[in-house]
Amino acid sequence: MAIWPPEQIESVLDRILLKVQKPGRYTGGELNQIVKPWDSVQTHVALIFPDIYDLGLPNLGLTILYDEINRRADALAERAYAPWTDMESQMRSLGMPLYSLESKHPLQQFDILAFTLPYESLYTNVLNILDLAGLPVLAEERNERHPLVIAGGHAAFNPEPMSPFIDAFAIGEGEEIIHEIVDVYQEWKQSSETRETLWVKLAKIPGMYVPRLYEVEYHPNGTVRRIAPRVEEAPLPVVKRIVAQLPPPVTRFIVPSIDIVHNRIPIEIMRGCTRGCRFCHAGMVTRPVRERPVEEILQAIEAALEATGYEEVGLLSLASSDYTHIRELVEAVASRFGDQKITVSLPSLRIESFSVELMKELKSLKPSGGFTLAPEAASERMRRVINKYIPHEQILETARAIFSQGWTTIKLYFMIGHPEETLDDVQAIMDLCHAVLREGRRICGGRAKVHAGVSTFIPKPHTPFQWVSVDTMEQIQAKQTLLRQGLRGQGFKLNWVDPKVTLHEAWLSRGDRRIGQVILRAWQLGAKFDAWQEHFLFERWIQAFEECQLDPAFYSYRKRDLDEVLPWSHISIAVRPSYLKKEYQNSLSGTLRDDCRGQCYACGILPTFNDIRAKTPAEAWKCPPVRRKTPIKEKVTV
């Protein structure tokens, strides 16, 4: 594909934008975008969200990197998203390359292409974007003339399925590592050394995984025999990166010119979680907990309101009510911004009356929609298995408080398919929904509604359940049929996930390096926008598995041995494998673990980062003190 100058791209855009939906996805020019003179900076980075603009623009991870890179005088960051199918058709018919929104430079002219991978159903879109940019999709086919292709995000904690396409993965948090990547790239670019030298230099950055510097061997039964470095400089394991203290929040958010999924100011009030839910990937990989001071949050809200004109603020975390100073924060937000007619949301509240009290205090700030609770399981036995124990009566007490405060809709989120689950446990979901609706009707009559969202559990890497299997298609369908029959009628709404979508995510999240062949073949067969129901075609993936001579059941239905080398064993989230195994064994006996803010259970996270923790104010780390002065070295067999 020929390299188009920005002027040519802009000229063609003038002709084709009236032929596509939502032209504002492709024009840039939004309030608060940053446009630097192209020739005035040394390094050009394209930040890419591999889905449409509507979903990618509010992504907080890319927003943070956009701010970090553009603070440098020697680099710029611009944005690109996946064009919707109508725009892609126009571009392919004209041979037009994918470009950045800010300067309209084609992606192939950038030095670094940085993808975020928050979930696995975006994988084929990554290949499609590389192809639209005129670049080889396979990393081994790219050379010194091509951009460096990197990726990060939660899905990158198992990088193996995408390793044939990505040059290097940033494992963990990006605020600091992105600068080190740029520095290493600049040093390499000035040296005129080989591309292989760049891989070695990148591998020396803590938290960087360069797939081509590692080899994977398999047993005859298809399981991983070992993962070994090819060169001395490649670390084993690759330990994730964290920032010891959260930097000040971004406040100059880009304001879109079209409607998107989240038109609001996102302020992260804390990072990490100490609850230890055994199914929760995010809770494990984001440890340890770090909090922002109340005044810093208030100043960020004030600055962001001034810079954007938004009327909604989201105070984000995995568990908002676990924030140490949550009541002080809520009271201060209500006091300072109560007369500005803005909406403030506190997602991820715990099931407790305290959460209702918090929302009550925010009523002056127009909280919208229903009240959301996430029991995840409805029987007390299953809550012990997953380590999210909430007494049945506490859920009903919270529901009564919610309805009594004027909310008429409660949204309940559950998972089916947890380890050791039976149909009786699924029946308990229906029983709980009916009990909550009865409480609502007693308090607010026929206006009471219960919306049940039921997803299907997928055992994710780096969690205590990473060794268990996924429910079969037949098991999932039987459980969903039971729920559909039991949650009919006035006052109920039920949402569920297609079992085929669940299996697709399981293959990609639990796969090894060979799954890359399947991803490539599925894309060649037309797979893209797999997260969109109207575009996801299960049969393409089954055909891809068959042509690659791999068994999809091997990745979904097979229970792993506790001593098996897992495809992600060489990636460390700094939580000890022995801790994850112990938690899995606790699940089998129904043994509960309390919140680890009160007692340290030696997961390994704090000793691993004890060196940077010592340099950080104690107020920022909400975990028990570490008594050991040196990290425990646990042997990792990969």
The other form holds:
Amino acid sequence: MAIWPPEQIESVLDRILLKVQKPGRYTGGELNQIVKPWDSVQTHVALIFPDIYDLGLPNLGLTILYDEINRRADALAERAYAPWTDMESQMRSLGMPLYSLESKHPLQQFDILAFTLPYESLYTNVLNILDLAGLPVLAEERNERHPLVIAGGHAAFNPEPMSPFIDAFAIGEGEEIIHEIVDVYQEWKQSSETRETLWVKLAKIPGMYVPRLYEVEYHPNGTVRRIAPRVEEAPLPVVKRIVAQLPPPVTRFIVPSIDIVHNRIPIEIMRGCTRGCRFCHAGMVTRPVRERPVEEILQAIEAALEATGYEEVGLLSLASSDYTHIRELVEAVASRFGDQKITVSLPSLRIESFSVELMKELKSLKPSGGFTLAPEAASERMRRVINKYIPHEQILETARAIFSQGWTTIKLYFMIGHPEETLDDVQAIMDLCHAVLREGRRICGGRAKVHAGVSTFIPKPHTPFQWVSVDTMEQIQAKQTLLRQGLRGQGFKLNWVDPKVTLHEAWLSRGDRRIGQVILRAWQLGAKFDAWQEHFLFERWIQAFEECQLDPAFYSYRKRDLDEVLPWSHISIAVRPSYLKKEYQNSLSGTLRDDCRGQCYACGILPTFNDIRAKTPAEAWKCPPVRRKTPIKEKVTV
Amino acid sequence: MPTGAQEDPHQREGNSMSELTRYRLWYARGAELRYVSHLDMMLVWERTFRRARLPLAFSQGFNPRPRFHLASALPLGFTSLCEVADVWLIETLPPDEVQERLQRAAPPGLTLQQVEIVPLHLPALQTMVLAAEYHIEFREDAPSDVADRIAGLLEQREIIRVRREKTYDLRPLIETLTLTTSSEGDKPILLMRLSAKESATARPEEVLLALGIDPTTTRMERTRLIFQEPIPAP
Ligand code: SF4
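Could I have the structure of this protein in the form predicted in complex with the partner chain, to go alongside the form predicted on its own above?
Let's see the whole complex now, leading with the same chain.
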């Protein structure tokens, strides 16, 4: 394919943009975008969210990398997203390659293409984007003239399914590793060596996983026998990267000129979670807990409001109530920004009346709709299994407080399909919803509403449930039927997830390297935008599995042996496998494990990151402080 | 003029007219904003005012909207040299300062040309617009017989067209339609003046389609708005 200069892309855009929906998705030029002269830097990085602009623009991970890379004098970062199908057909009919929004350079011209993989249903879009960029989708078919293709994000903690397409994965947090990748790339480029040399150089960066430097062997029954490095530079395991302390938050967010769903300022107040819910992937992979100081958060809000003109701020974390200075923060936000009529959202609050006080404080800024609580399970037994224990009475008490404070809608999030769950446990979900609605009726009469969002549990890699099977299609359907029958009528609303969507995610999230062939085949059969109901076709995936001679049930329904070599066992999240095993056994015996801020359970974070911990102030992490493992030499000689 | 200084600066409950100051803005919309729809542009303006910390007044009612009234909505795909809008603020500031603060907060492609305070009692801008002028460039080669097509079109007594399932006569809405060449003298350029009254507005794309020209092969710019009474020009 001939290289399209930016002028040609711009001129073709002029011709086609009035023929597509929301043309503002494809133009760039928004407030706060950064455009550097192309030739003023050595290294050009395209940051790619593999879904449409509307969903990708708010992504905080890419926003951080955009900021990090563009701070360098020797590199630039630009953005690209998946074109919606109408735009894709225009582009394909003209042979126009996918380009970056800032300078309209085709992606082929970049040095590095960096994808974020926040969830598995985006996988086929990655292939489609590589193809739209005019690149071979398979890494082994690309050469030195092609850009380096890297990926990161939460789904990349199991990199195997996407390993045929990605040259290298960055495991864990991106703030520091991205610079090391750019440095290594620059050094390699000047040396004009082979692509294999680049892979080896990248593998030496802590946290980088280069799949082609590892060999996977299988048992005849299809399970993994061994994952072994092919070269000595490839580490085993690849340990995730973390930053010792969260850097000050980004505040110059790109402000879209078209209306998109999430128009808000995202400020991460804390990273990591100490609660230890056994189903929670994010809670395991983002350890340790690191908090931002209150003043830093306030300053960031101030700066971001000024830079964007947004009216909404999201204070992000996995468990807002656990932020040490949450009361202080909320009070300061309310008093400092009280005159600006902004909406402040505080997700993931604990189910306790203190949360209602916090929300009341924030609500005074601007009234907001419902109040969300996530009990996740409703029976005593299930709460012990998943290690999210909230007494029944505490939930009702919190609900009473919410209704009494003027909210009329409570959203309750649950999951069905937890390990060992029976229909009685599902019945308990309905009973709880009814009990909450009864409380609401007593307090605010007929206006009281309960919205139940019931998703289906999918076992995730690197969690205590990584060995269990997902519910079968029939089990899920039976449970959903029960819910639909029990939660109808006035005051209730029920959302659930199509079991086919659940199974698709289940195959991919614990897939091995061979699943890559299924992804490739599904894409060739037309799969893309699998996260969109109107595009997702279950039968296409079944066909792809058949053609690749793999059994989907092997990945979803099979209970793994505790000693099995899991396909992601060469990737370490710094939480020990033995700890996960212990937690799995605890779940079977219904044993609860408390928040580890009270007592460290030695999950593995501290020994792995001992050096980093020793250098950070005691209060910066929620893990206890450590002394350096190895005594300093001089002292020994004394 | 009352300033409403005691008011909550971003209050959403709606403001009564007497406390407000009415500003008239003249501005240009460049290529960066060409694919921003009229509705999205409202959001762009609202955020620009918030960044500039200029307190917009809001309409009363269940869903208060900023009091920001355009003379004439700009269709998707157009740039413009001559947009006019009225906006009500709950604070009285010198127009120069308003202009300067807006410009600093404006997104790429939005250029403030002038800001004036105008009396509250003036009629709504959109009732004052008579006509709009457009400048149409061909991005590729223009049809060789474009001059003949124009003459043919103008000869017709009526030009019946269907838009949004409604039939209407385009002919009386075309005030002028001429062909000229670019300043470099090498490219044909269409100039048109079309009625833009509240009840009778013609869209330039419709004229192009009536001429058998695909609007996506052109670059369209609004160059002038013509008002009933002369309003102070930038
Ligand atoms: S090291 Fe201890 S305190 Fe830190 S996350 Fe693990 S269990 Fe919790």
